[in-house]
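Shown here is one chain on its own, the form predicted alone, set out as structure tokens.
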Amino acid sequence: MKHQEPFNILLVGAGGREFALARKIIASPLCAALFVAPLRDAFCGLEKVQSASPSALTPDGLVAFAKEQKIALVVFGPEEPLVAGVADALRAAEILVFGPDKQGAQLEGSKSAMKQAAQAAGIATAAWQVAESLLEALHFVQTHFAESPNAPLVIKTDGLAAGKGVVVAESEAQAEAAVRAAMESKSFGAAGARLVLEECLYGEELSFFALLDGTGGILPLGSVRDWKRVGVGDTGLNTGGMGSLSPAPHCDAAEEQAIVEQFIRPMDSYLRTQGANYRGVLFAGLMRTAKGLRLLEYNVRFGDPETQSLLPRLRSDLVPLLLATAQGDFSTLPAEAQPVWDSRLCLTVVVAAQGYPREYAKGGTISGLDTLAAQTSAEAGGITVVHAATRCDSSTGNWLADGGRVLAVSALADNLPNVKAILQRAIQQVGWHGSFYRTDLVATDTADNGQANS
């Protein structure tokens, strides 16, 4: 593995995901500096991070930053720029990226290539159908509740909807507003232009991430659950995530290299038969059904929060890891750069702006961070908190709620009950006027039996 010197890095993003990515870079004795763009407040008062020119977040714009700032490595942590081709451009210059190219990004660009790709790779899925119109999604409607009516109907809109555009429909009068809602009214925009209608799958829920290096080289990351519903009890609409444990419930070690084998290795073997130069995380979403392991959905990126609950448990460093990804060859990783995890159990609790995932009010003064953050200090890391969308108040100093997904609140300990009262005393102690979390996730009386696909 190259570079034994620090290096300037740059981490394309500003939100939960890429705030918990930039700690773990920061720590890193390699990391020299972090440019982020765009750059949030509350990225500034992290150690080495350093401000990225607005122009940088276009190709041409990020490709001559890269090379203004003698960048070594560029990390993306969101999929839209992925899936627009940013990583090619920069590669194209002989920039190093921990990210797929546009090609691979599909399979998160498009439900409808990632349904094909999973098909073509003889990967076990949800019976899917494609509709190019509203006419068409109608019919298949109307046929899918007239021959089985008590069986739920998934509606994914193919295009990127930041994990909002999924309706799990319980008859068909939701089934239909659904369909008319992304493809009449245009909720979503482009991404509803066409749909995936899904058989809905029951069973427990979880995500496995791995590295690959894009020349048949894998590195299993662990399992994380998420909840995706806004509600206590998985009710609700869908949302980027309200929360996340890591690892997965009942996910031991025969199961993760199942997980390798029956569903990261054949779309990793898939993706290079097409030719892709996959470069980055593939995060699986599956559901533990009656009838084994089935696809959700695959990632092309760090999920969030999932990210949130996986990276306090790692203890070793993370840039060998994604450096070694970057120049595609995971047999150079020394035996000292391998991961090291924590054996403990990291949950992660979203706090939002009330009416999220829908309309919301932002400027909401944040109280209780610096109390937190002293009995952060004290008890030795077991609690972190991610700011996801924040700004400062220049005039006051205080913290201000500037989105939907405000903060994340992540709890290390030995075993669930203990981890959730943890955070629970933790989570209780921020928040604003018209700040939610999922209580049920903390609650110590609360069973978690999994939910519908989503």
Contents of the next structure:
Amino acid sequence: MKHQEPFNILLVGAGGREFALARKIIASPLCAALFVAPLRDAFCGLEKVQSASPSALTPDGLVAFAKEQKIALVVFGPEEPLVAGVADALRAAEILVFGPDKQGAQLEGSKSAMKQAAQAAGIATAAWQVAESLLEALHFVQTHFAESPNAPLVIKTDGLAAGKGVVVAESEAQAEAAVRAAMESKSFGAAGARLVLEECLYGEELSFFALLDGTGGILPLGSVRDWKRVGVGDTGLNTGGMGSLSPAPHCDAAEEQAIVEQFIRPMDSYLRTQGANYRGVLFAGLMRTAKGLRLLEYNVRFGDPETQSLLPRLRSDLVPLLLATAQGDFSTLPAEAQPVWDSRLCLTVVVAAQGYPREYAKGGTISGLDTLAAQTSAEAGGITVVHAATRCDSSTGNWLADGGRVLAVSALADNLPNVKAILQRAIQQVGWHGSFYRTDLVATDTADNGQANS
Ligand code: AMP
Ligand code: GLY
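Return one more block: the form predicted in complex with adenosine monophosphate, after the form predicted alone shown previously.
To see the whole picture, the full complex is given below, headed by that same chain.
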């Protein structure tokens, strides 16, 4: 590796995923200082985090800031800047970047591009069609339900829609409504100008994460399951994710190997034949169906809240992995820098504002976090609290809720009953009126309606 001396790192993004990344980055002896863009209050309390932050997240703004602060490595959390090609601008200015180029990021930026790539790479995915117009989409809907009246149809906006652009339509009426919402009412703006209509798959969902160095090097990280529905027992609206567990249930070493060979390696090869410069994490969203594993989607970044369950299991230093990815050469990674994983499982539960993912209030006071941090640091459960959307009231010093998914609490244990018990005790110490979490993720009794601390 070129950078053995500690160096400055810029992390783009400031949600729960980035808080989990930041905590791992600052724990590295290779990190001299960490800059975060945009800078939220919770990050300021972390050792090594600097008070300067780029004023604009534009390519020019980031390049200028990186030069000014002597940043050696820029790490991207969210997909939007990658899809917009910001990584390309930084690389053109000879700054090392963790995150794919604009072409590689199309895997997440366009569902039709992703499906075409999967097909070209021979990757197993749901049968699909692209509709470029309302008429075309309505025609597909009609034909589908005429041929298979009982088979739901999955309707996806082609572009980025903050995780809300997917509808599983059970009936022709639902499918037509979804198509009209996207293409006639333009509920998702330009993202809905093109639709992907696909076969509905059934089974258990799981996600897999691997680092790609862009030159054929693949470093598998691990599997995670997340719970997307807002309500107890997987009911209600889809969210960004209400909890996560790593490794994903039933995902053993043989299945991990199969995932790498069937979903990671062929896509890596395809991307390289297309001339993409994919140096970052590839997140494969999969369904374990009766016919085997099928690809649901690729994301070009770490998951949120998957990262909150994956990273506590990484016992070794994250920064050499990010750096080798950005340098485009895993062969420079010395044996002692290879990832070492905790054999325990890590469970994460998101504490959200009541109303999320619809309307919710901001500003509620959250107590108990300092006590929790002090109490749990010594505890075997390795409890971690991630700030996803908080701010600090400067007059009182209190933490205030400042978003929908506000905190994520994680714990490690040898088995599921133990990790649930540890996590439940921890979450109960979070004092915040107006919050809720998926109580079923930490309890065997799922009769509760998911409200807590209210
Ligand atoms: P995506 O953004 O494509 O991952 O879709 C979001 C969620 O919609 C996934 O996590 C699944 O729960 C669901 N989903 C997407 N595609 C399908 C499909 N073909 N069959 C069943 N469920 C799907
Ligand atoms: N939790 C799902 C995602 O990050 O896309």
